[in-house]
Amino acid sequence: MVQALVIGGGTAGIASAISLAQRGIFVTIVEKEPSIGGRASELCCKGEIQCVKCDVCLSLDRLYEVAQSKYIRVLTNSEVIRVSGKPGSYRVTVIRKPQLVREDACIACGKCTSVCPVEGSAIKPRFSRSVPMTYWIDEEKCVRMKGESCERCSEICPTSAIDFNARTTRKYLNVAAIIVANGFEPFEASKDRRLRYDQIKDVITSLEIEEMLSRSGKLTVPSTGLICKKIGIIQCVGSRDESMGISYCSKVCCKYSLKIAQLIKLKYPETEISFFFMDWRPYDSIDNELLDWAKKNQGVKIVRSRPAEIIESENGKPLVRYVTLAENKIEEEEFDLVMLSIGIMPPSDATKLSTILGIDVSPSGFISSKDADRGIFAAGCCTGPKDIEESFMEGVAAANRVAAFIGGSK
């Protein structure tokens, strides 16, 4: 049977795998995390009443297609460490980290979670819609992995799925073509010292707000647990910033920040929201959408400015200090919560993978997709910033190229 390899189980990787499977091409997805779904798994649906085309479901709704397909195999907690051979006949070495919870035995009954002594539990599904729906152990939280004596989860497991003695294994794959779809890394907000992300508790990232809304459906102030009444949203954190060595635009931040704000306003009409931005660059929406929305909603303010810094006010709240373009003077405003709209960075393993596969990396650190003649293709955010829909479409396009390459190499 003709086989292909997809490196990465995020939006683009899922799209590639499904498209190849539909053609009768057997696919192995190698995913470094405990489950597939990628960053989209961490995002919340923005349409409480009707669909607002945030695209989150475009990826997540297809997870079960992957799980049910007889043509797709998923290797989680795994990493490609070597590729040899020639186009049309590659030999791939995959290393798989210890499977402390066996996928073939775990029935996701939840008994282990109920007895775990760690607050919040160190053993649980990675996400509510994880695929495979296998519980995993957070080794940084698990007291057993820290050297303490604890076997509670193992003792109560009805299928003996937990194996603390599991070891790293290796698998060898023979594939005709490879798709690289290893996603991206969110910008580390702590690197921008001006914004004091790691110093002021109520300064959090857009991804953390997505996770909060997805998990609980509520937007609360971290320091108090109270519903947020006034929020500041700062755009271009880790994008278009030469001081950070990042000159490119992350493309999708405007779109997703606006949809988050609209969801917040829908859930909490009294909440005041202020947008701070240099330029409004929506990727696939109307240029004046933010302005029109602000005009229609009381308590929404837009500020054309890149804040100079965030400090802690006398009340212990985030205080945004900025200069207005119109009046060219320093302003200060206090918020219950400040959201940093963080940008898209190249995948952490881009350089390593490029060496293994013999492919190029752009000056910005993203993976190049110029090896079609070798049967190696790239799709999704690993090649540069893009939203969920574009990533999905690139995944399908990469599958088309693989199918054409395999057909031509027979």
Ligand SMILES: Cc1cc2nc3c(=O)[nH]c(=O)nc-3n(C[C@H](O)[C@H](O)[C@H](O)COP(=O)(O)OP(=O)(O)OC[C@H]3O[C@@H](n4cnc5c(N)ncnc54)[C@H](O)[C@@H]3O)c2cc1C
The other form holds:
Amino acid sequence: MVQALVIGGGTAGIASAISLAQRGIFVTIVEKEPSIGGRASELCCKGEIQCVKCDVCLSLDRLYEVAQSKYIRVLTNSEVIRVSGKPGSYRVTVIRKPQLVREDACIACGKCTSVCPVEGSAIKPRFSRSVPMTYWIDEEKCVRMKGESCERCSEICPTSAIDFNARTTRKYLNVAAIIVANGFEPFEASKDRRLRYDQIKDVITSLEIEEMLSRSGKLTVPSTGLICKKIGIIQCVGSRDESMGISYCSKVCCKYSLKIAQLIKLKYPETEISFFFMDWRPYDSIDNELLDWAKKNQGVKIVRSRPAEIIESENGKPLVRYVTLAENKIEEEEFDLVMLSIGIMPPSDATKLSTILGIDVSPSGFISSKDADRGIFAAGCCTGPKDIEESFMEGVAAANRVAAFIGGSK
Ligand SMILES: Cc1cc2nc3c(=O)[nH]c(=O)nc-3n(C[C@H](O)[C@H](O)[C@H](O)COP(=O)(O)OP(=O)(O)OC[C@H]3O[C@@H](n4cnc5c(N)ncnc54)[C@H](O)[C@@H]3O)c2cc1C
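For comparison with the form predicted on its own, provide the form predicted in complex with this ligand.
Starting with the chain above, the whole complex follows.
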């Protein structure tokens, strides 16, 4: 049977795998995390009443298709460590980290979660829609992993799925072509010292707000637990910022931050929202969308300003200090909560993977998009910032190229 390898089980990897499977090509997805879905699994649906085309469900709705396909095998907790052979006939060595909860035995009954002594439980599904729906042990939280003699989860497990003695294993694959879809890393907000992300509790990232809304459906202030009444949104954190050595635009931040703001306003009409940005660069070229929406909604302010500084106010709240673009004046304003709209960084293992595969990395650290002659293709954010829809389309396009390559190399 003709086989292909997909590295990374996020939006782009899922799209590639489904598309290849539809053509009768057997695919192995090698995913380094315990479940597939990628970053989209951490994001919230932004259409509370009706769809607002945030696209978060685009790939997540297809996860079961992946799980049920006879043509797709998923190796979670796994990474490619070696590729040898030649185009059309690669031998791939995959290393699989210890699988403490065996996915062939776990029935996701939840008994382990209920007896775990750790607050919030150290054993649970990674996300509510994890695929495979196998529980996993957070090794940083598990008391047994820290040397204590707890065995509560393994004692209660009805299928003996928990194996604390599990070891790393190796697998070998023979594949004709490879799709690289290892995604991106979110910008580390603490690197921008002016924003004091790691010093002020109520300054949080957009990814943390996405997770909060996805988990609880509420927007609360971390330090008080109260519903947020006034939020400041700072755009371009880790994008278009030469001082951080990042000259490119992350493309998705205008799209997601506006949709998050609209969701907040829908849930809490009284909330005041202020956007701080240099210029608006929406994905869909709807330039005036933010302006039009702000005009129609009381309590929405748009502040064209140069990158801000955040300090803690006398009341212990985040205070945004900024320079207005129009008047070049220094202003400041206090908020309950500040959201940093973080950008898209190259995947952390781009260099390692490019060495293993013999492919190029661009000066900004992203993977070069294709190596067609060798049957190695790249898709999604690993080649540069893009939204879910574009990542999905690139995944399908990469699958088309693989099919053409395999057809041509037969
Ligand atoms: C805060 C934030 C909010 C966003 N909101 C939206 C939104 O509302 N709408 C929208 O359209 N877009 C949004 N985006 C963009 C969206 O997250 C991306 O477009 C999408 O996740 C890209 O998919 P991907 O498959 O390329 O990468 P990822 O989602 O990053 O998936 C890559 C996968 O590869 C795995 N992987 C990485 N390295 C390896 C390796 N060496 N071996 C094996 N597996 C590996 C990862 O674990 C992951 O599962 C947002 C981005 C951010 C930062």
